[in-house]
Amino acid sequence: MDVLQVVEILVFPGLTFFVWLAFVFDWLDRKTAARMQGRVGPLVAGPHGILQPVADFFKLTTKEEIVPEYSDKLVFEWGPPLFFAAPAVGTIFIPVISLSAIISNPYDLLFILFVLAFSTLMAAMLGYASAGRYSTIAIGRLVVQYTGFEVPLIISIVTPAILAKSLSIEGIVGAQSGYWFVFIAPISFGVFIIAALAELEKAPFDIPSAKTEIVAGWMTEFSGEALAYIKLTKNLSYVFLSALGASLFLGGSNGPILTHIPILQDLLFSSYFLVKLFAVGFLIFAIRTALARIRIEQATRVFWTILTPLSLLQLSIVIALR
């Protein structure tokens, strides 16, 4: 890799750019929930409280980090960076300032599926390593929920790939020049959003981290810098899944107006991407605020008896129309 590509990976449109988007998403999530519930939300740090997530992050990094006596100290200390690496690496394959990603591969969509599975695996390992009672309960819920939502999530992601005849996110984005796949596969888009809520552990599927039942779930024993990076990872996953949904179903950085002027073209591509990213993100914000938590057996029933048949139906229709 040359110097320019390294800068793109680490700064823009790579890791640093997506990390700042994660802070913005956290602020928007809290503001949306507050507005829908008749509250004010973050207000002090920065204009309208926009810097509150940044302040919270740096405040946590200065707190004492307590390692439980009976925990697996190796996993407990080194697991959070690996947990952070999953969405951080996944963002590299999302086209932002052009129709091409920083790094692309004809089969990178398969790698994205691995990233999503690895993220859940690391969450389970971190909860197990902390050896706490609440964490143990949360792991059981997390694994049961994962076995339910993973099948419809994979099917909903594969559907746009079949429409585009490509297993590359770049290829799927490029195939949506004339129309968005959300109009052809709306059921898959709906299934993706619902499964994304489960992947992110957002209501109504915040069962593994139900604060009123098991404190903070598998994150209960974490504190200080480790907790700061775990929370940042969850917000980064928020952005990553929203970006993935925008790329697979809304054309990502693809748009109706193009130009041959390089700077304006990059600006247009970035604008298209950000508008679609925040549209998907706001949809997730609104759903998670409007719905209350359900029980784990209700969640699995939703995944297996509703989402999976619907995703298979949409997949069958897409294959029939090819």
Given for the second form:
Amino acid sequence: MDVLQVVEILVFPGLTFFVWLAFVFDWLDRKTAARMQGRVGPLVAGPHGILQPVADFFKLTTKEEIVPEYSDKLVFEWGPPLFFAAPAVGTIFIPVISLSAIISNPYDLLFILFVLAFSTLMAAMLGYASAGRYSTIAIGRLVVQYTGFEVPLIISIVTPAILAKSLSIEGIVGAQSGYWFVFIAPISFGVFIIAALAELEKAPFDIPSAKTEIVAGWMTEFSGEALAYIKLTKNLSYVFLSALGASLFLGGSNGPILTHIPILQDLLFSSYFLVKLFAVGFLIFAIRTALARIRIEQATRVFWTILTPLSLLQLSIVIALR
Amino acid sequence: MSALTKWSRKRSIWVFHVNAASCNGCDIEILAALTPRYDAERLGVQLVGSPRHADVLLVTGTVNGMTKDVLKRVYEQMPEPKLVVAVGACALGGGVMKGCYNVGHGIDKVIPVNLFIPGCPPRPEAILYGILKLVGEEPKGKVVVSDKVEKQSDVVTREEVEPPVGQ
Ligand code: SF4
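Given the form predicted on its own, state the structure of the form predicted together with its partner chain.
Now the complete complex, all chains and molecules, led by this one.
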């Protein structure tokens, strides 16, 4: 591993770049929600309030961190960095400034599935470690919801892999030069977006963090720096899942016009990627603002009786067409 | 305190709202401060669900025997630095309930209070004005004595409020 690769992983287009994207996503999310509700949204922190998530983050890092007496101290204190690591590692496998990712191997997608499962597992551990009543209820709901959305999510992620005959994200992005997979597998894309909403705990699947029912879900007991990192991680997952959707179904950094001039080429690739990323992001913002929360058993029913058969149908169509 | 800390604390105010035996009049006005017309979110104000996440405790209503201990517990659960705002005449000194045998007279007898917002109930403008004053921000925009907000950029408007009943 040479110096250039380390810089790529830590700065651009790796960790720092995606963390800033996470702040921008949080701002866009709040701004879109506010506009759809006829409000203005964050306004005074920076131009148009774009620094609002940054202010929130730094304020939280300067606050006192309370560790509840009956909590599992080890997990409570060391869990948040691990939770942050899951989407942070996942973003390295997404191609941004070229058709190849910073690190890639032929079995990326399996690792991505592991990352997605790991972040839910980490959330469950953090919730249980804090030993609060509301956290415990929230984790029960989270795990039930997880058993629901995991299967359709995996099937919908596997569909583009079968189309591209490759298990690496790089290969899937490269295979979408002619047409995007969203045109061949639209149902999978829809299922992916819905499952992503559930993974991100956004409405209508914000059941584990339902504000009006169980205080703040599994994050109830966290304060200070730990909360800052948990919030940042949730936004980073937001970016990560949008980037995954853009790469798997919309061609990611692959685009219509390709040149061979080095710098221009990088710019083109990254602008294709960003346009698609924000398109998927806006889809999620709009859905989560427009819909209200459903109950946990309704969510389970939606996942098991509608989304799983639909994604299986799409998978069999794709296999038959191949 | 570094400039970054100061700036971020001024721009990001997370509020936890406790109803300590209020008549719900003040609570409705607090809700109104979050609605499109006033939209407290543009100042970085956010209503949070857990006292562990909050910077500001917004208390309405006169405290009675039932809510006294709950209020103390919620105050102790908040992480430092924390600020307390008493909203409405009841929270200031008893308000219309002043002199009743079954209510306390003001929340400053239970927990330390940093800012009082008088009114029965105070207007949303008054609440926003108070919260901005609290974090040491000089409210910008026009200060008018009516309920007309001409532009969204008029950050807050102030209203002449009556002194709380009984003081
Ligand atoms: S101050 Fe007035 S409006 Fe507010 S709680 Fe007391 S009686 Fe109700």
